[in-house]
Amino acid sequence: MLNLNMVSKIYSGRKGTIAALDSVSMHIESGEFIGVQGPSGSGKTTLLLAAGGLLIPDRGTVEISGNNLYSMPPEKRAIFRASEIGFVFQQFHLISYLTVLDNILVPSLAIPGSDASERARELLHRFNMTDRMHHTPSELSTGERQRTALARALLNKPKLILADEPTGNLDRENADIVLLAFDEFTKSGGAVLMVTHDETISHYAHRTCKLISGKIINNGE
């Protein structure tokens, strides 16, 4: 599903180069939920970027279902990104002034498709978020945001998920949501790349991994 190899990238900055990412190779079968867990600035968010299309690594290639994602034209990447992977985020992302079902719907503007709407209200049904799908973000609670980012990530039914600290907001009982989701996800034929903090992926995790000034130490397997 997603292979990483020999993966790098450098930062240059007034005091020199950090090695954001340090020759990181990985591998996700479908079905996996795998955690990276590492100290803040070890590379976790770079390593996503560069998973999902958004970061052209300096060195190495990325694979997702055997594409290559950094041989392809822009335009091509963006939409392949659009239909293969959902993001989820910490801080969410949504868009202030749409409704929750609007902001929902934004993925199906790149692959747009009779059934979005449909699609949408089922995953605002499936979050118990029905009597909110009119409501603006700022009208959520912030389990209830999560949920709504959640219900975007899933919306072009992706093959894989790629989620940057999604239960870091959260208090125990909305994160437990989110790390069910994942678990249902992968079940059902996607992977999902998580880093965090939380200790609790363990729970639901197929493995755990640790990045470390930009290399991985221990890959779970």
Contents of the next structure:
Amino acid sequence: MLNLNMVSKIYSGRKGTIAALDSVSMHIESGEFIGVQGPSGSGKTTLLLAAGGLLIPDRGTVEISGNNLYSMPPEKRAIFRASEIGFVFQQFHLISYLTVLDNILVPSLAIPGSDASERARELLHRFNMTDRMHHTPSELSTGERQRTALARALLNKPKLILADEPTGNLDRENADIVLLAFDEFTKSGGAVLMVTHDETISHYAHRTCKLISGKIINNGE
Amino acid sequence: MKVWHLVIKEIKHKKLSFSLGVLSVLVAVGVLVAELTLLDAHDLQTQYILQQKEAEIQEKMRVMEDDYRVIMKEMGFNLLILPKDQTLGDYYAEGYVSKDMPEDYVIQLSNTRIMTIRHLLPSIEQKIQWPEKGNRTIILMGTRGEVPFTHFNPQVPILEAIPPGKIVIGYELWRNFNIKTGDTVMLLGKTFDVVTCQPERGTKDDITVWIDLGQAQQLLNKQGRINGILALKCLCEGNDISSIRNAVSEILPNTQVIEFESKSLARAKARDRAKAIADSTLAAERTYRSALRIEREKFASWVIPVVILGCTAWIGLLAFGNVRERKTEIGILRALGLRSSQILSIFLTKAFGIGIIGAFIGYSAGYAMGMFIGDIHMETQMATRLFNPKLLLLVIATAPLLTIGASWVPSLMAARQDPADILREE
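Moving on from the form predicted alone, kindly provide the form predicted together with the partner chain as a structure.
Up next: the whole complex, starting with the chain shown before.
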């Protein structure tokens, strides 16, 4: 499913260069839920962005379902991302002026489909948000916001979910809902790569990797 | 979900920002339409005013014509009594009388009880060279003023006599020789004081000098002779001068009587003068309106570009602010798979909306403003004529182009933002 091969990313700044990713290789199969743990600044977000086709690595390749992401033209890569990858963020990143239903439907802008609305309602029902569909994000609790973000990530039926600290702002109950959803997603054949500080990830993840200073120290195998 | 759906939701959410954008277009389009409507209103008003004035003048001229007829009927005829041997053809061709007759004729006439003749003015005239002025050809006219009728109460004389030693100079002569009132001039060896310099008449009078009859007779060596007797304000029944002719022939058999400038000619002259005054009044109005239009055009020529440029800059700033505000949203949309062309279209669709709505409201506001400033009432036919569908189409077509153009750079910046940078910052 996801194959990172010797991926390196170096950020250059006024204070010198920082190797955010240093020859990272990782392989995730369909149905796998992989957790990546590491301290702040270890390169977790960079790993996720590179895996999601949003950050061109300086070296190495990223393949999803056998497609080399960065050999595609940007426009094609965007469409590929919309159809194959779902993103979930710690800050939820819902669009403030859209209702819950509209937020879930946003990915259909990239891949228009006649069944998007129906699918969005299914997801609302699945995450117990039907009665909130016409509310805006400011009217939701943090747990509801993350469930909305989760539904949004699943709208286009992706094969891979990339999650950046999705439980970081949640209480235990809501964190479990999110993790359970990921678990269900992998059971249905999807793959999850989740970076987190959450220690309970080991209860749900099939493998947990350690990332320190841009290097995978322990790939959890 | 479509891009326009997202745009409409964002507009509903950020009403103030959108309203400020629409207001900018409204101001730009409004000023343009108001100025152009005002100029059109000015042209229509000018047309209307000039038509009104022309109709007024025509009516006044018609009334004046009637008045002249009535007045001239009361005035009577002006007659000229000439020597019988004067060929009228020569007189008409040359413009002056070459034959002469005794001056006593005027005394004979004044001693009769003839009722139809009034105001007798004997005169002598001859075309001569003015030796003191380079032998310039002039007409020397000698007059003695009015000769009173001895059997009637003396009337107020129409023309005063020119005293001996005084001279009246025609327009061309005083202008050519730079003669002024009060100067002294020499004529055929005699000295004369200039008492009057005549205004331009466009007739032989412009090359004529008038002096006392006695002095003229002496200078021309024609003592006791005159060329003609002008009889002014003669009255006759039914406007028929044949009765006067017969009466004069009985008293002065060696004379002939002609009408000196007919009434119809006088009326035509009066009409022409009135028409000239009317034409000059119309021309003055036309000039005033034209000057006013030029002034308004000048004002519009700098106000319109300044306002349009200012509003374009303002729309650009609003678009730039909107892009900055929505930085995270752009990052998320890109992460969710939206292409940069779609991000561009989100911002440009909004700009198009601002342009099209601003154009409609701006046209209406500008049209109303133009009518208000131009003092045109909505219910009048002129208001309908001022509605310019071509201008409406033009602003509807160009205002969105203007807003898209103004938003182009900020929108392009949004489309080119690196989503990774945004998400890492977050």
